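Okay, so here's just one chain, in structure tokens, the form predicted on its own.
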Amino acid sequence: MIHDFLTWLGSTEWSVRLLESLWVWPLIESTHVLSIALFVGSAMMMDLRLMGVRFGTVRASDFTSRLLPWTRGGFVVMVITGILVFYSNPVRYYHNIFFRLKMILMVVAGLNIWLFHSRIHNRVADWDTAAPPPRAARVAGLVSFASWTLIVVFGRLIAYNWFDCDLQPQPGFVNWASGCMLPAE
């Protein structure tokens, strides 16, 4: 069923039109790695402070307020252009293993996130100044640090196609992982 409307999304002119674009799909490719670099990179900047690793000088909340506007902006962007590059060929992306994985460290990114700004900054007038900071802070800056820095890495790997589904054989593993609709032999 997701897959049958996958290839009726896939096969609209307008998906048709984005992937073959001469200047709209790498326009869109081109902003979608950009708001990364602008989303990641702030991100990462405030894991750092949160593991207690870099800018320890300055108040975690100055630190947030600061670069927030940066980081929410860069994943509007982000979330736009990505939608976008998916729309442009949605079955290849849905079978993708590296998608796949992507898409299950941005659901766990998206709850580190919503567990950070729900409980743990609500305390920030505890522990603005701690060095280290508190065990919790820095558990959410660890896990959103390697989880984008994984993002990144298997957002990366999709480009690749090692494990398309019309490459077979592949390992059993691999064709259930991808969703792979084999034909029955």
Contents of the next structure:
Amino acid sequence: MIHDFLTWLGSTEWSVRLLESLWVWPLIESTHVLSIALFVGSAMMMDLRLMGVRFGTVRASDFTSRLLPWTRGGFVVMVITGILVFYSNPVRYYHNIFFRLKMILMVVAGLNIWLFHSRIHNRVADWDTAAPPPRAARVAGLVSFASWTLIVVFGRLIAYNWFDCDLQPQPGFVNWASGCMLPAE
Amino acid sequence: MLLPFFEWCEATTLGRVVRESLWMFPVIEAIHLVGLCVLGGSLLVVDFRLLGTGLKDSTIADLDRQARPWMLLGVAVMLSTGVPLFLSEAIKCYYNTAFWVKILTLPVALLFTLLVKERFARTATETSTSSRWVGATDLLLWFVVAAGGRWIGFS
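Any chance you could show the form predicted in complex with its partner chain after that form predicted on its own?
To see the whole picture, the full complex is given below, headed by that same chain.
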């Protein structure tokens, strides 16, 4: 069902135009990469603070009040441009194993953000200058740093068709994980 | 005139190994991108502060001192992954305008960051007209390097 919907989505006029455009697609993709440098880059600096690795002289709440608006701005641009890239070729991305790994990790990163803000950051006054930060904050920083690093790596690898469904034969696991619909033998 | 040099680069063992491997270029490129995030983040926190936004409760000198090791790590990762990427497709790069924009801006950005910005930030505390100039110049230079780098793959 999702496959059928995405097949339709990919056949819409703007999707086709976007994929075939000479300048717009590269510009969107470049904006995506540069907004990643802003979002992931500034998030990583905050993660270093949460892990107690660096920025020990800066209060944790400075990161979440003064730097976070920039991080959020980068996130918004990154998501919008990412959705546009997906829209340009939805079926291909949907069945790409790296895209799927990336989406799973984005759920992990998202849950981590939610847990951090609802359980750990709401008591930031207790540990704003604590060195090292409490264990829960260090774990949240580590999960964030690791998951965003892998998201960047998998995101880059989406561009390669090693495991694409139209490139058979593939190991059974790959076809299963990519949701490939193979013709009955 | 420089073409023979680029041909030599492409013929190096490292260039050949990366070019002939199915996965090395993509994996090195992915690490290059993670390095971009580390470098970008560590440059941005200081540049934002120089511009008068971001982590304003800290002095410029303190933020710069905190960010510096990660900035240097980011530069090291970028250069050590960027060189093999370049060697694997040196001749393509020679005919690529985006590559020339990037490679000519890169030493300017590096020298500006390491000599001008670091020297300025070491003793600066609060935002001033000159700190804004330093921050804006640094951001602009690295923006050109990053955008040019991404565009190498499109042209």
